[in-house]
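Only one chain is given next, in structure tokens, and it is the form predicted on its own.
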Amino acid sequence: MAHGLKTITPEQKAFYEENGYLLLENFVSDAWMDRLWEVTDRFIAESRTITKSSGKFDIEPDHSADNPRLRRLSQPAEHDPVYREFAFDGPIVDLAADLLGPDVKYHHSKLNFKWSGGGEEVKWHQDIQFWPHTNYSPLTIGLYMSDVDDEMGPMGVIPKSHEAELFDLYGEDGNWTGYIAEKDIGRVPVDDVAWLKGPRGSVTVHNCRMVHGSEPNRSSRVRPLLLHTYSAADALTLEPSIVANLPLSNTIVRGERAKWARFDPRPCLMPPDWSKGYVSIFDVQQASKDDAA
């Protein structure tokens, strides 16, 4: 492909560079998606054995091993090598390494089921507040397994709010919510919203300053979209990161190890402590919505 690029052309990378996301239909190959589903419903059936959400698996209240409702499996690629090899050695390394490279850095990955039925949603957020960097390089990269549309609660973007307002993601009370307030809300153009839909295979990317979020789902399939984060390999992740002791994160996936750190004189919000205790966006944004009510 030109200009050096493996997976997209010059018009889709400098689409991304100005909008702050991608929609790449049937990117992933049918071998890929097999092997991943392989794996996948490994992991259900072994979700149907537990009663509360860990560090591993997060549950919908209701879930059970008759009726399993998963909300997420976190840190996929650090539990089967599948999941590893596509994170590392999959067709979107080269779409990071596109959009990034030349040097790529392996931040995390997990995977949300928005179970079918009222899967929970994801009110509207960025995601640089959870795991800091030195800049804001890094971007998600998500994996439709199935054929996702309008019913099932796809992913929705603000196009360009990666350039605008980074939002202070705390409660009027100090504790941290993991969504942008109501009062704050106004400054967003949600009305602009983009709802990134495909069928299996395809990928979304959004740049970690990207001001998105997805309805319930509201059909009776289930919609997994596996996510993984990259990030240019001079960005170094601040303290307290929310992956820091993972033994993958930081990985060099593309290129090089940086010899400089670069700073992007944007500051950025810090993340409570989370030693204190998380287990997923779910979870933090239930109980704020809660507590509120």
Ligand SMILES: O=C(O)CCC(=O)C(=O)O
Second form
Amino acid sequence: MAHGLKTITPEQKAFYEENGYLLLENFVSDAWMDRLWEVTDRFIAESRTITKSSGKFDIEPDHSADNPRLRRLSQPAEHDPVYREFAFDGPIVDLAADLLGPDVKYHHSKLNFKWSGGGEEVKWHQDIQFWPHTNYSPLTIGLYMSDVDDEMGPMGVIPKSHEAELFDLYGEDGNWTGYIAEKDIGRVPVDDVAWLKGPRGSVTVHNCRMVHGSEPNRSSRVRPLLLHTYSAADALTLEPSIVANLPLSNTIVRGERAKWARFDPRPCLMPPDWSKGYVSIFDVQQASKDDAA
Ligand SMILES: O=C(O)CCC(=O)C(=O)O
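Alt. form predicted in complex with the ligand, vs. the form predicted on its own above:
So here's everything in the complex, that chain up top.
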């Protein structure tokens, strides 16, 4: 394309910058989807042998060998070459380069399953407080691995919230909750929510300051959303412990390593010390809900 973008139009790029999100339907080919499903089915089969959440599999309390109920496969790119190829060379990397390039860095990946018949909600939150960086370029690209409709708990985003307030994700007792407190949510225009739905192969993009979340999956179909976070190469992480055991994190996937770090003057909330343990957003949000109850 004459404007140098490979996957989107200049208007779509401007939409992302203004609104903080994008939805691109049918973005990933069937050939890629078949390869990703082949490996995902293998991981679902492997999860039948586990009884406790770990750094790899996050499971719902009633997960069993006969009836697997996965919340998340953490860091798929670290566990299998097909996922890794998708993260480093798949079509979403061109999309990341169009939005962030020319120099782009991979941060982490996760596959949120949101199982059928009640797969858990994700409360309103912003991502960057979980993994602060020197600037707010990080963004997450989500791939719907199945057709997703309203019943299935699609990703919801609050347009333009990436340019508004950054919220404190600690509760009144000083513990990390991972979500925006009831007392603060009135400052978010939640009625403006855009629910991002689409057929298998559609992708979502949201900026790291974007307020977003999703409802429980009330349908009889699983809603797998494969998420990858990338940043401009000049965004350096301020809390390395969340990715300390991830060899692939900080890999440059396009262009060059940054010579200069870029600092955004807006402050960023720091998370707890993740080296003391982190399973997933479902785990922290649900645990703090149980504590509150
Ligand atoms: O899976 C979803 O619907 C939302 C995912 C999300 O917000 C997260 O994992 O941070």
